[in-house]
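Just the one chain here, laid out as structure tokens, in the form predicted on its own.
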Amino acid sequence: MNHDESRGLYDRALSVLAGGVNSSVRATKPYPFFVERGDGAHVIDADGNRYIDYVMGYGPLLYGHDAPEPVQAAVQKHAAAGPMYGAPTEIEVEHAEFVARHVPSVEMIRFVNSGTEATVSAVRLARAATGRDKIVVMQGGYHGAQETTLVEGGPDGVSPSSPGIPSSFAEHTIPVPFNDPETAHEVFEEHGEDIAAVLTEPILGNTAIIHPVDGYLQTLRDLTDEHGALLIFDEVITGFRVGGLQCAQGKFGITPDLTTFGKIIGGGFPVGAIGGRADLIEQFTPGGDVFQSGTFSGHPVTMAAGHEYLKYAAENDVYDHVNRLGEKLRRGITDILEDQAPEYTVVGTDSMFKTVFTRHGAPDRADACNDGCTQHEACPNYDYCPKTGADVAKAETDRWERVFWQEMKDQGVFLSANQFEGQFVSYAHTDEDIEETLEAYKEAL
């Protein structure tokens, strides 16, 4: 493939953008290809190269790059009426009503502008509602670019994971390993009276899609109830992607006190939201005293896109289609790995998927999960599959980025550029796309 135009654009970008990009995950080596336009399940770069796209904007593009006609019509209507107003609009109410009808935890909602803003606001609300300061998070979990959760270490020692964050911020955060109920119990035994909330993704979506072991989320629900803390699910990635309109909390049958959203809830436009129990959400200003505000919050174009996105999914076979193709892809990759790389692990659920380049696997994989790792104890690979963020970090991360990703790109398949980010099937993908992708996997592996 020729990439002269992308190389030239990157050279220009390095002079005016930090690192040549506006989000660090886009900085692929030796340089990123620059997208000119999307077309269904594909993107076309500045040099005219065409790729099957499984990045899908890192999750929000449930319908691919060509949204259904009702979505496009709603966006055009609201954009033509005026960009924004600094006053409420009816579409905000309609979208909120739809979400509250379908998501188990949501009685009220506050729309904001990003997933980061949603989790920042949820943490502030949890601290105010409980009168406590400490937040329990999962090692390897990601909750946006906020000081409370950009930490590293464990329960016995934590520090900021980025320069520019005072160490005093990290003192109020307790990282624990995902899927480790024993450590969760120990932390609550020691700090229970000071813990405001547990903040977790129901599936670690930014750490190669790690599925919870049976009973782990229920353990967190029980511990927070017992100690008067809140349970916050970060469903920025899984929301309306896993579990359909009920989200991952519906799929797993665990109802948190608060839920943060982003991505799909805005129909591909910048968005975030905090939903949950009415007695909590109504504590935000102006109804309560917990400050939360934003100039672009509830932007009418975003609200219209998100509302039509979800309505279309409710009225059509969207989840049947994307989940079927997701399963077909995971099963196909699993079959390829049996012959070419049995030590690797396929992860994912619904329309999410990833291959983790784990370094070890069960000697006999005959009865292993064939539709992505779901942490079943009867699976012969149970002791080998990743259960924490640290497990994924031990995988062959450099091989993914420097070799595999490059080879898949050269075959016209666009995957997330590192070992940690999930990948997504859209409503625009076809069986032919899946088959072409599996052939590319055979070559690249």
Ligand SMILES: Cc1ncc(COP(=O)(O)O)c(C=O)c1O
Given for the second form:
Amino acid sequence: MNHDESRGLYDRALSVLAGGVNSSVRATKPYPFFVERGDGAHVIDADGNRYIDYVMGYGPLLYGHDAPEPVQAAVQKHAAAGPMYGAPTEIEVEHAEFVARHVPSVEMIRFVNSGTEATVSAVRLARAATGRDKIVVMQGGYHGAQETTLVEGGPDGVSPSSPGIPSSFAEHTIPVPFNDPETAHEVFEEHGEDIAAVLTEPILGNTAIIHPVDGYLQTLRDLTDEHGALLIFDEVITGFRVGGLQCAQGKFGITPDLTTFGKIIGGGFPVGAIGGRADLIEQFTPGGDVFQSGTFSGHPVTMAAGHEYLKYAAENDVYDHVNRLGEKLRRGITDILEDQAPEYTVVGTDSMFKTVFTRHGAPDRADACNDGCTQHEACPNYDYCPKTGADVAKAETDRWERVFWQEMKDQGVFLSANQFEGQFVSYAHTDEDIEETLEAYKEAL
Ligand SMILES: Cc1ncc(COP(=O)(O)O)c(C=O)c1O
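What I would like now is the form predicted together with the named molecule, since the data block earlier showed the form predicted on its own; can you produce it?
Every chain and every other molecule in the complex is listed next, the one we just looked at coming first.
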């Protein structure tokens, strides 16, 4: 593959963009390929190389790179009509009504412009509603580039994970290991009266794809209820991806007080949202006094794209298709691993998948799960499947990024650029794409 154009563009970018990119994960080594255009499930780079794309914009592109016709028509109509006004529009109401009809926790919603903005506002709302400061988060969880959650450490000591965040901010955050009910109980015993909320992704989607063990989300629901704290699900990734239109909370049968959204809810345009119980959401300004505002919030083009995206999914076989191909891919990779790298683990559910380069696997994997680890206790591999962020960090992360990812790219398969970020199948992917991808796995593993 020739990459001359991309190399030249990166050279130029390094002079004017920090690190040559506008979001750090894009700075793949030794330099990223620059995308010229998308085509269904594929992207074509500046040198004309074509890749099967499983990054899918890091999650938003449920339909791949060619949105269904009604989405394209609605985007063009709203872009031509305005595109935005600083006054409310009907499409915001329609989109809010649709989400409230389908997502169990959502009675009311506030649209914003990014997942980060959504989690910032949800945390502010939780603190205001409870009159408490502390927020419990999961080690290995990700909630965007925001001060409350960019932390490292554990219940016994926490510090900011980025320069520029005062230590005194981090003191209000308590990171705990995901899938560890005992630690959650201990933290509530010690700090219960000061905890405003537990903020968690229902499935950790930025640390490989870690499924909750049986009962863990219910434990968080019970603890928050008992102690007068709120449960916030960050469904920026899982929203309208896992569990279809009811999202992961519907799939798991656990209803949080607040839910944050992003990615798919904007149909490929910048978006975020905070949904939840009406008595909470109403506390945002101007109805209440918890300050929340944004020039671009509820942008008509985004609202139209997001609304048509979800309506199309409600009326077509979208989730059947992406989930079927997701399962086919996970099963296919599991078979390949059995021969070539039995210690590695396939994770994922619905249309999400990832291979974790774990260092150990069960000696006898007969009868092990074969369509992605969803933490079944009866599975022979249960004790070896990653359950926490720390488990994934112990994997062969350098091999994943520097050897495997590069080889997949050279074979025309674009995966997320490190061991940690999730990967996504879209409605544009076909059985042939999956088969071609499995052949590439065979070569690269
Ligand atoms: C679970 C989760 N929350 C929040 C965010 C932040 O969203 P954004 O990048 O739109 O600010 C992300 C981004 O990947 C995410 O995965």
